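In the form predicted alone, a lone chain appears below as structure tokens.
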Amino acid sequence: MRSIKIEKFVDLSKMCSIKIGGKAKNVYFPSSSDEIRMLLIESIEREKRFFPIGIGSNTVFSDGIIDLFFVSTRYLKKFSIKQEGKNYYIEAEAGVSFKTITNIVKKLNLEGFENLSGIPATVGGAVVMNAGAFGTEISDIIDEVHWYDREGNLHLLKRDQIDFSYRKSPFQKEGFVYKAVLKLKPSKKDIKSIIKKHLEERSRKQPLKYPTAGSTFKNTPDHPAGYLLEKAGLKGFRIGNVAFSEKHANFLINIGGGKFKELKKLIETAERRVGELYRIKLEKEIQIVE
């Protein structure tokens, strides 16, 4: 454990995209597969919840000091590219950003990832939540996942062995996604222009100028969550310095100096209003850590 980088009393508002939160008592920064295994075993011995942190784009931390076994993917950024037949395979560790993958697919004009290109995510977090956009989910292009279980055993799972669904994966319960292999193919389309179009649409429809945790609630089978929130009068609704965006009702934004209690009250208000008006129970897409 001595060789693994550790930081104490880390400002969690700097480890999530909405910039809200207290402090982590400890955050570990592994840089290898063996160090991940060591940390998983250590967390069991200490009887602490193991909690991976990527860029925190769909995570909100509460105030105060949080004493979980936080493990950052900051130094897990190795990747490789190989071609087999007509397909390309990108093997990427958990901390590799979607920006890095986007640069690869633009350079090689590879098809399959373009719809995901603007998501603020790392590979590990995206696999865990089965991130998606514009009709594509990361599970659509996964070839295999290398995953550590809670006891520190490494498993290689092929795509057909993994039960993905809308914003869900079996990796959400425990363990650690160490790396994933994405399967893509050369395209006859202009992938750069498709990505540019998606990024422009995101900028037009989403509040990217403010710190945000992305989509707050999952879409329901019948309606997008943003539609329900807007109909419930919550578009632009504000408590203190946290609000549902005027651009997109399902995006919580930190206007400046937002507090966790304000965010939590907004979420509870939204759940109550939509429940009362439509008898629909909204399911959170963001993860709240208290």
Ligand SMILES: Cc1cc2nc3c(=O)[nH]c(=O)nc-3n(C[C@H](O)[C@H](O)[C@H](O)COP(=O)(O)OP(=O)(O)OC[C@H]3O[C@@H](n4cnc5c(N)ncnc54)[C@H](O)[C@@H]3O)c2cc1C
The other form holds:
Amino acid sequence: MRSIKIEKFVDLSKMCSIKIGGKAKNVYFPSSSDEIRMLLIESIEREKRFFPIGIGSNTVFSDGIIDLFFVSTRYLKKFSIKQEGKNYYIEAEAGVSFKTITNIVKKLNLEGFENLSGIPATVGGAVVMNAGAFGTEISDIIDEVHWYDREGNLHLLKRDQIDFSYRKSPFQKEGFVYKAVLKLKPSKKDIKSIIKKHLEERSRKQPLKYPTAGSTFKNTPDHPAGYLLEKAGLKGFRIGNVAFSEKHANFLINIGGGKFKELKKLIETAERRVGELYRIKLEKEIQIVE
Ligand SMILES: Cc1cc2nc3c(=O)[nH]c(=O)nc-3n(C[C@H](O)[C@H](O)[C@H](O)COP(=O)(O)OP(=O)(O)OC[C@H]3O[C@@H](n4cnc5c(N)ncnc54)[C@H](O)[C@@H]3O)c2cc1C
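Please move on to the form predicted in complex with the named molecule, as the form predicted alone is already shown.
What follows is the whole complex; the chain from before opens it.
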């Protein structure tokens, strides 16, 4: 434990994309597989809830001091690329960013990842959330996942052993995704231009000028959550310095100095209004840490 980097009283608003939150009493920064195992065991001994953090683009922290066992993937950034037959395999540790993967697939013109390229994510956060866009989910291109269970045992799971569904994976329950192998193939299409088109669409449709945590609620089987929120009069609805965006009703934005209690009140208001209007219970996509 002595060699593992630790920071105390870390400003959580700097650890998440919506830039709201108090302070973490401790954040650990492992840089190897062995350090992850040691931290999992240590957190059990200390009887603390273990909470991994990627780049926090789907996570919101409450104000005040939070005393959980926070483990950041910031220094888990090793990756390698292997060609086998017709396929390319990118093996990436949890903290490798989607920007890095995007650069690889652009350079080698690989197919399979292009629809996911604009998602602000780490490999770990994306696997856990089964992140997806434009008809592709990361589970579509996963070959295997190396995952630590709560007790610190490492497991190698092949794709067909993992039960993924819409924004859901078994890794949301416990443990730590250490690394994933993505399976891609050379493309005849111009991958760079597809990526460019998706990025342009994102900047047209999403409020990227404000700090945000992406989609607040999951889409329902019948309707996108943004549609339901808009119909419930919540597009642009603001409490204090947090609002549902005018550009995309399902994106909460921090207008400047937003507080967790304002964000929470907005979420509760949305759940109540959509519940009353449509008898639908919205399910949160963002991960709230209190
Ligand atoms: C502008 C914007 C656009 C977005 N667009 C999309 C989109 O198109 N599609 C989409 O699916 N999402 C989207 N998101 C949401 C977000 O980018 C994804 O959910 C992403 O996968 C989160 O990655 P992260 O590294 O930031 O995870 P974090 O927010 O840091 O973590 C998310 C969850 O995963 C857990 N976690 C993180 N790393 C690990 C690990 N190694 N092991 C175990 N648990 C871990 C955390 O504890 C937390 O519960 C968007 C967000 C923003 C801000």
